[in-house]
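Only one chain is shown below, in structure tokens, and it's the form predicted alone.
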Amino acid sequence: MKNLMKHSYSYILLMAIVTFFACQTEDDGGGNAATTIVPSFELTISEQNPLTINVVNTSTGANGLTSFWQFRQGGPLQQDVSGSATHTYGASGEYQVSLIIQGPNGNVEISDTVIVDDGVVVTPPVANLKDATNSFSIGMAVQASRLTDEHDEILKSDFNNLTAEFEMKMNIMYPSQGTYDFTAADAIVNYGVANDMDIHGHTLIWHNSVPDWVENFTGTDEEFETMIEDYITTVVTRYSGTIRSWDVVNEAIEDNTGALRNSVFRTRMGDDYIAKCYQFARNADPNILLFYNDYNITFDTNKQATMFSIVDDLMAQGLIDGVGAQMHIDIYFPSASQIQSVVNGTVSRGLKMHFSELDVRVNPGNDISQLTEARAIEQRNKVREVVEIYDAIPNQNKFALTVWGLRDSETWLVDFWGQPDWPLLYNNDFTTKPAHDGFIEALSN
């Protein structure tokens, strides 16, 4: 198994190399010095978290002997293993770091002092995202073909909520009239159930996933509406008891103007098509959570106003449980206050908040050709900011924070923008990025 928690951006700020502080000479039984133990170690402080140190045993003459680390005076011993060891302190301060080697004639010990200072008090971060909180779900967008190999390892380790990236949309599940195809959706649901994960359905109605036969439906408007009711009922009923929530309508509002999109659903079913679709879903399964999901609602004030107007109408009819705010953002934008604005509007209405599609672009200006150290740190800081905002939501209004893709090579953003980017939490080799650290750090304060 790969070391999934390997940090690819760890930099040396402080190095203490101590040698020949103490030594022990073994006797081969004939009075001859056979081996000399010369204890030494290297100590570095991570730039990503100034409370984290990395130590490497560089001793000579100690092969085959057992060694231990002690990261504070009088603290517990941690057995040394091949490679580096990592320790994160819970608070700023001065600590004595010791390496203890069990020699044949008694222990040999070497010590040094390290000063760590983050300016804040934090607790040591846990390794896995889902273990960092029990107040909301940590979600990942998946495809049916990406549920094996390292994807499988990371999904089970880091996440407890799944969203289909595109395989639960109408053009996939209902490709031709009267013919449903649930192959991919079933695979995702079965995987989630087998691994005790929650599943968020995405999405029943979206103007960009309409099959041609629906776009060109030849029946009457009444027949069109009956067909949509049958579709929503069929899908929701099929996954009743396994899918806990659905984005019923996705991205129904135009950018900037706040007007409703003139989709086929609106033209055939009327301006109240949204409420009708939510009623169909509620009728099919009264126990699932129903969400409205959209992008740019953190900073597009017209869009946000229309979204909350739709939500208020649905609330009056008892047809909605939460709002999904897509977090397709970059390292510079939107601001924390803009993100907070959609949180405030959602929480004030007593609804659940879903940060539904998190990815953080580092190259919005197309001015880099590879991920730089500086941009990786800025991405980490932005991820931490987003997660801190979400974690501050009252528990009763929390739902899930969903990352939109695993590895940078699998993001949809490169094709969409036509330029390189590295917006996710994992490198192409499945190792974690500083952004992954930022996610955990936000939940460790």
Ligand code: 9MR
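No experiment lies behind these values; they were computed from the predicted model shown. Rigid core here is just the name for the largest C-alpha set that superposes within 1.5 Å across the two forms. Numbering follows the first chain given and starts at 1. What changes on going to the form predicted in complex with the named molecule:
- When the rigid core is held fixed, the Cα atom of T179 travels less than 2 angstroms between the two forms.
- In a rigid-core overlay of the protein, D80 has its C-alpha displaced by at least 2 Å between the two forms.
- Relative to the superposed core, F68 undergoes a Cα shift of 2 Å or more between the two forms.
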Given for the second form:
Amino acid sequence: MKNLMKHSYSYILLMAIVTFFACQTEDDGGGNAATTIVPSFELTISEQNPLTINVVNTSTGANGLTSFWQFRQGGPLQQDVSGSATHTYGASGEYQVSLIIQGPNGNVEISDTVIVDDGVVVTPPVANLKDATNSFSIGMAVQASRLTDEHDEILKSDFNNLTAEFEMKMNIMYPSQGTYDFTAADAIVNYGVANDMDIHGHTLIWHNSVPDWVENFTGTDEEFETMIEDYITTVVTRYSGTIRSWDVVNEAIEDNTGALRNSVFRTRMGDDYIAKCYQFARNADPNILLFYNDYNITFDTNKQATMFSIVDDLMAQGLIDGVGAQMHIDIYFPSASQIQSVVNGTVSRGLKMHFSELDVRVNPGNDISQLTEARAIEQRNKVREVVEIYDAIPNQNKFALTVWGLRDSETWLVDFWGQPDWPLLYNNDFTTKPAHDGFIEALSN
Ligand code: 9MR
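Cool, the form predicted alone is there; where's the form predicted in complex with the named molecule?
Now the complete complex, all chains and molecules, led by this one.
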């Protein structure tokens, strides 16, 4: 049973009592009503440290039961002991505090939110992202129609690496057999070259951008493979000398099970289709850096394991240079150590690490209808955490950190999840958000 209160504490509200309705009436097993658990707690913000809270379990009917505190959503559990418990947050923000009681018929849980604010406003020493580091490049996902006016200005001031958000995928570049359309891809590449930016090619093979004619290919499997080889060779050769790197295969692994996806590429070319595609790309240009790119590989352990076994296989054949970990994350999840795990696996193999596709949702629970200051601060903190993790990578393993869209109104996530969110670094009026400061702060230490 869960009861989430819509209630916030701020520094001026020093004490409040949380009591409600998340109660549980237990049966003693013989059909007789026994104890009713009424969970409640008191929460105060310390007068000594505005980032410290004290909590006291004031539940009734919970004698002899084990209880736990959780000081942020998805955070570790801390067993409740008698008296008060104390927790100090690392930074200002809005946090969910939960008390979980292990009742005989399951957990009884109560939650509330607290806003802690240490009032420290950090003034970033530089204003532009790309000026904050020279050990890796700062990427942005772009569209050919978003390269002028304010986009143009911000791209030039903040970024030095471009990824096409959708226009360098097979369904756009190869709409029908034998006919390529490089109009939009060329516009992006020409823009990047004219502005002295790196360009990351994304992506040659992705099950989600397969044109119908390829999905329903009428030739033999051999002809299919030849067609794919021609396609990879044509595209890689076209941008040889201008594009620094390619995601050759994107998202080849299923969620949770870690199984290989049954894409048309796998069914037509066999389980070793991945190595074949990397070989085609390597043959077309031995100097281009080749990446494998996927999402959820920070915390989905089966997916991560399969990913590294694919990578090891490619490494044994000299066919891969780096791993792209898509950073479609939120302010609560995944944790720093989960993010670190994919970094460790990549660095220990001597490969380059790309944090690709960064966006940080602030509304995964769909509980706000406009961006609050508190969530914007939490987003700044999460962005700072991610960038700090990236910046700590040895220089030879660094590559780029790419943000997946400029303004909040341009994110793919709102359509995808069907709920409001503000996951990017810029407001719709092209002003920077606290998350933009967080990015720079991480590089300023
Ligand atoms: O953000 C991209 C969106 O604009 C496109 O319509 C879509 C299909 O091409 O691809 C989105 O980007 C995806 C990326 O290429 C691979 N990882 C997941 C991204 C979100 O779907």
